[in-house]
Each structure stands twice: as structure tokens, then as C-alpha cells.
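Only one chain is included here, represented as C-alpha cells and corresponding to the form predicted alone.
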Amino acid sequence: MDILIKDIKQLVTCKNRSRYPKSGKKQSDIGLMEKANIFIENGNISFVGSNPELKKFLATNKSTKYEIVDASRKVIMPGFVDSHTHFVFAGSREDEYEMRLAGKSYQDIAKAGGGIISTVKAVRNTPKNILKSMAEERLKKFAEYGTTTLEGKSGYGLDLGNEIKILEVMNELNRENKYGLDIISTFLGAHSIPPEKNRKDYVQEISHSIIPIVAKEKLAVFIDVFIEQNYFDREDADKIFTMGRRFGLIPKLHTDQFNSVGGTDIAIKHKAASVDHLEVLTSRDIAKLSKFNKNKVNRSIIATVLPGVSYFLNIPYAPARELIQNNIPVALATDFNPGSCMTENLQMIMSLASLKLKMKAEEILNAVTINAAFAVNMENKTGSIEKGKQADLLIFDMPSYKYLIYNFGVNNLESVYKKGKLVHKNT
């Protein structure tokens, strides 16, 4: 049924008048409206406007039967887009959390047989149907906190069969999940080096054996590499991205999490959709990204920062303020995964961004909506409340949009709509 949401107290549209993501001062423009209305038809937004504009719209609109939602005491904003997750995995790593508290580093734990490889072992030993069931349960938690679109990465298989298994799970869930969430798949075979192979051979396998099958079966939109000491280097990423682009996959990049290792140069060379992590990003590399993004011939590279990882691992936070001041569009994501950020709650990430990244409420809202949508090539479908887009909406019971950041650790989300369908309601 069509829906009219009336007399909205505050409507955060995050509308975007440009074909580029929001950066610099524009990252603070949330397109705020008061006493606004939204009309939804066939899952899409067909009208956004004031009461006088609504009267004119209804006079000419053919829809005569529609549900009316009174939002006179509500705050509405776009469904959140979580543009960096690893939500398909098996096993649990709470013991590693305590090891870190005892002074062990992420790298120490990996060398001791923990880290990514421990999850790889669990995934390899888990049948596909069980892996899928566990992943769908996590989607419920994402939806509860307002995520309506998310990216998911492989990378816990590290061989052809298990990487394909993870990607198939994500593709099947994208078609079938009960919450209607849009799931965008990323092939991250270069997440770590499998224990049974050396790095050179594995890069060769990714490039010449796995990428062609992933592309042929249309299992991923993006391709990602973890550039870091003891994992993959610039040359590895260059080879993998060159082959990935040849097969139509779009580069993304994990880089500058623990060490500055030249990932920015590779991202620029291959025109990556986003560079993610950036906890130790240098001012020199910020200048390079800024220069690249100024050239409007290029599609902007999004800087996706992950403050939940810094919190969970107790490492430095990404220089978000410097990124914004240099006109680089910033997105926020959970990086939900079992080893370095075990939360599906994007609202928690927004709170951390305020306190630790010194981002303004308006910058944060654009970072989890329209800019995050750009990071997964979904900006034409979601990320803002505008005519023609999917009706991905969140209805909050709170005094103002700023209350979302202020009242941390509490979920004031009342209703979640995905493509015009009520998919979650908190009671």
C-alpha cells in the first residue's frame, strides 16, 4: 500500500544537488526540513515537500488509497548505509579480546595463530547453509539500529571454494533476506595469506584463478586488498587491482590501519571507490587524495573511517577533521567483524565519530547516508530522501536530529522502512 507520512517535525533529507559526494563545508548540509511530508508509491519516494505543496500533489496524484502516518512528533532521516562490513563469518574470538587487554597486539595475536586465520578455519569447517543462517541473524541486528543497505566482504575463506561460498551467501541473502536489506558484495581474497601458501603464489591464484570466476558468476561488485606489513604490499595490490579491473570489478582498499604503506598511491592509480581505515594516514597522503578529488574528471575517492576499530583495538583514530578540511568526502562504517570491531550498531559508531573524530552531527549524518551510498555505488537509489529514490527511511521518537548523537547507547529508533515496507519496529 502507498504511504503518506505527514507533518514531520524534522526531516533530514541529506539531499544532494551534485553528482559528487559531500565534502568540505557541504558535508554539513543535511537538507533539513520542518513540517514536511513524504509520499511513497510502489516502494519509492514520489513526493517530498511542505503542506501547500502536498495539497497540490494530492490533487493531481492518482493514488486514492494510502496509509497515513502521523509524524508530527517524529524525526525522520534516510536509512543508514554501512559501507564496510565482514558480516559473513563463523566462530567467535572473545578470547583474543582479553589477550589484547593483557598487552598483546593485533599482530602478536595473528602470529600466535589467532586473528583472521582463526576465523578462516571456522569458515572452512562450516557448511554454507549454516553460514547463511548465522549471517541472516546478524542482518536483524543491523536493521534494529537503522542500517538498510550494507556492503559485505569475503576474505575468511582464502581459497577458491570458500571465498565463493561466502560470496554466494551474500548474494543469496541480497535476494532473499526477510528485512529487504540491499547487500553489496566485495571480493576480499587478499585479506590475509593462507597458512598453506606463500604470498607470491596466493597473489597469483587470486589474480588468475579466483577473480575470473568471481566476475563470470557476478558474485561481487568490488574488489578489495588489505595493504599492511606482514599481509599484502603495494605491488600485490597493483597486480590484483589490474586484473580485477580487467574483469569489471571496482577497487576498494584497506590501508593505513597500523602502518603508512603507500596505499593512497595505489588507490589513486586505480581510481578506487574508497580508501578505508586510515588510522595512521599522513598529511602528505591527505594532500594527494585532495588533489585527485579536485579534478572533477575523476569520481571522488571516499575516505571511509572506522572509529569502532580504534575503540575496540585501542589504536589511533583516523584524522577525520583534516580530511574534511581538505575537501575529501568522509563516510563512516562499522567494519563489523569478529576480530577488530564486534558491533552491528552504526549509531554507536556515530557517537564515537562525534567524541573521538570531532565530527559535527550534520557531518556524521551525511557520512552514514549519502556519502556511504557513494562508497558502494548506490547513491542513485538510496542515501537521501528525494523524489525517485527508494523509500529507505528511519523514524525516530526524539526531540531533534542532534539528540541521536547526544543520547548515546540508547536506541530511539521507532520504525525502519525499506523500499516502502515496514521491516522493523521497536516496541
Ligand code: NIG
Contents of the next structure:
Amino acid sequence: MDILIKDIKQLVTCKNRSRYPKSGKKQSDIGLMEKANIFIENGNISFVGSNPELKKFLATNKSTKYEIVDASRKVIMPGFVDSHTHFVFAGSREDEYEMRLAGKSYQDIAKAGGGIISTVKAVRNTPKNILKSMAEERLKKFAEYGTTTLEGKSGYGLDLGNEIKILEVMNELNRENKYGLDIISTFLGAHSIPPEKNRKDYVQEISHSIIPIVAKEKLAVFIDVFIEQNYFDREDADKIFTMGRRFGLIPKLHTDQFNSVGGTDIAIKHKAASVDHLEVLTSRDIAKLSKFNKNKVNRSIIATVLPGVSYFLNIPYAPARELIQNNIPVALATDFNPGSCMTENLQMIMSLASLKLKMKAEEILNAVTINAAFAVNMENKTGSIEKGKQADLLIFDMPSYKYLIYNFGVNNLESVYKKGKLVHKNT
Ligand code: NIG
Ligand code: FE
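Please give the corresponding structure for the form predicted together with the named molecule, as opposed to the form predicted alone shown earlier.
Below is the entire complex, every chain and molecule, led by the chain shown above.
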């Protein structure tokens, strides 16, 4: 049924009239409206406007039967886009968490056979249907905190069969659409070196055996590589991206998490959709990204920062202010995974972005909506509340949009609409 949401106390539209994501000063333009109304037809937004505008709209609109939602005491914003997660995995790593509390670093644990490889072992030993039900449970949690569009990466299989298994799980969950979430898949074969192979052979296998199959079966939109000491280097990423792009996959990159490894050069060379992590990104690399993004022939590279990882691993926070000052569009994501950030709650990440990255509330809201939508090539469908877009929106019971970040650690989200359907209600 069509829906009229009326008298909205505060409507954060994150409206974007340009072809580019929001950067610099525009990163804080959230298109705020008060006493606004939204009309939803066939799952899409057909009207956003003031009371007099609504009158005119209704006078000419064909739709006569519609549900009315009174939002005079509510704040509404676009459904959140979590543009970087690893939500399909088996097992858990709370033992490693305790080892870290006792003084071991993430890298120490990985060297001793833990880390990504311990999750790889668990995934390889888990049949697809069980892996799928584990992942499905997590979707419910994402929805509970307001995520309506979710990127997910493979990378815990590290061989053809198991990488395909993870990608198939994501594709099936997307088709079944149980909690309404759109799921965008990324092939991250180059997440770690499998224990049974050497790096060179594995990079060859990814490039020549796995990529062609992933692409032919249309199992992923993006291709990602983890550039880091003891994982993959820039040459590996260059090879993998060259082949991935030949098969129509769009690059994304994990770089500069623990060491400043300069992955941005590769991201720029291959016109990546985003560069992610960036905890120890250098000013030189920021300047390069800024220069690339200034040239409007290019599609901007989004900087996706993941403050939940810095919090969970006790490592430095990404230079978000410097990125914004240099006109680089910033997105925020959870990086939900069992080793470096075990939370599905994007609202928690927003709190960290405020206190630790010194981002303003408005910058944060664009970073989890429209800019994140750009990072997963979904900007034409979601990420803002505008005529023509999917009706992906969140209704909060709180006095103002700023309250969302101020009142941390609790969930003020009341209901979640995806493509015009009520997909979740918090009681
Ligand atoms: O994004 N950095 C590499 N990959 C993940 C961690 C994965 C894991 O520890 O299982 C990340 O932080
Ligand atoms: Fe990640």
C-alpha cells in the first residue's frame, strides 16, 4: 500500500543534486527539513515537501488509498548503508580478544596461526546451509540498528570452493531478502595467504582461476585486496585488479591499517570505488587522493574509515578531519568481522566518529548514507530521501537528529522501511 508520512518533525534528506559524493564543506550538508512530508508509491519516494506542497501534490496525484503515518514527534533519515563488512563467517574469536587484552597484538596472534586463518578453518568446516543461517541471524541485528543496504566480503574461504560458498550465501540472502536488506557482494580472495599455498601461486590462482568464475557466475560486484605486511603487496593488488577489471569487477581496497603501505597509488591507478581503513594514511597519500578526486573526469574515490576497528584493536584512528579538509568524500562503516570489529551496530560507529574522528553530526550522517551509497555504487537507488529513490528510511523517536549521536549506546530507532515496506520495528 502507498504511504503518506506526514508532519515529520525533522527530516534529514541527505539530498544530493550532484553526480559526486559529498566532500569538504558539502560533507556537512544534510538537507534538513522541518514539518516535512513524504509520499511513497510502489516502494519508491514520489514526493518530499512542505505542507502547502503536499496539498498540491495530493490534488493531482492518482493514489487515493494510502496509509497515513503521523511523524510529528519523529526524526526521519535515510536507511543506513554499511559499505564495508565481512558478515559471512563461522566460529568466533573471543579467545583472541582476551589474548589481546593480555597484551598480544592482532599481528602476533595472526603469526601464531590465529586471526583470519582461524576463521578460514571454521568456514571451510561449515556446510553452506549452516553458514547461511549464521549470516542470516546477523542480518536481523544490522536491521535493528538501521542498516538497510549492506556490503559483504568473501575472504574466509581462500580457495575456489569456499570463496564461492561465501559469495553464494550472500547472493542467496540478497535474493531471499528476509530483513529487506540489499546485499552487495565483494570478492576478497586476497584477504590472507592460505596455509597450504605460497603467496605467488595464490595470486595466480585468484587471477586466473577464481576471478573468471566469480565474474561468469555474477557472484560479486566488487573486488578487494588486503594490502599489508605479511598479507599482500601493491604488485599483487595491481595484478588482481588488472584481471578483476578485465572481468568487470570494480576495485575496493583495504590499505594502511597497521603500516603505511601506500595502497592509494594502486587504488588511483585502478580507479577504485573506495579505499578503506586508512588508520595510518600519510599526508602524501591524502594529497594524491585529493588531486585524483579534483579531476571531475574521474568518479571520486571514497575514503571509508572504520573507527570501530581502531577502538576494538586499540590502534590509531584514521585522519578523518584531514580527509574532509582535503575535499575527499568520507564514508563510515562497521567493518563487522570476528577479528577486528565485532559489531553490527552502525550507530556505535557514529558515536566513535564523533568523539574519536572529530566528525560533526552532519558529516557523520552523510558518511553513513549518501557517501556510503556511492561507495557501493547504489547512489541512484538509496542513501538519500529524494523523489525517485527507493523508500529506504528510518523513523526515530527522539527530539532531534543530533540526539542520535549524543544519546549513545542505546537504540532510539523505532521503525525501518525498505523499499516502502516496514521491515523492522523495535519494540
Ligand atoms: O577489515 N584487515 C583485514 N581484514 C579484516 C579483519 C578480518 C579478521 O580479523 O578476521 C579487517 O579488519
Ligand atoms: Fe575489512
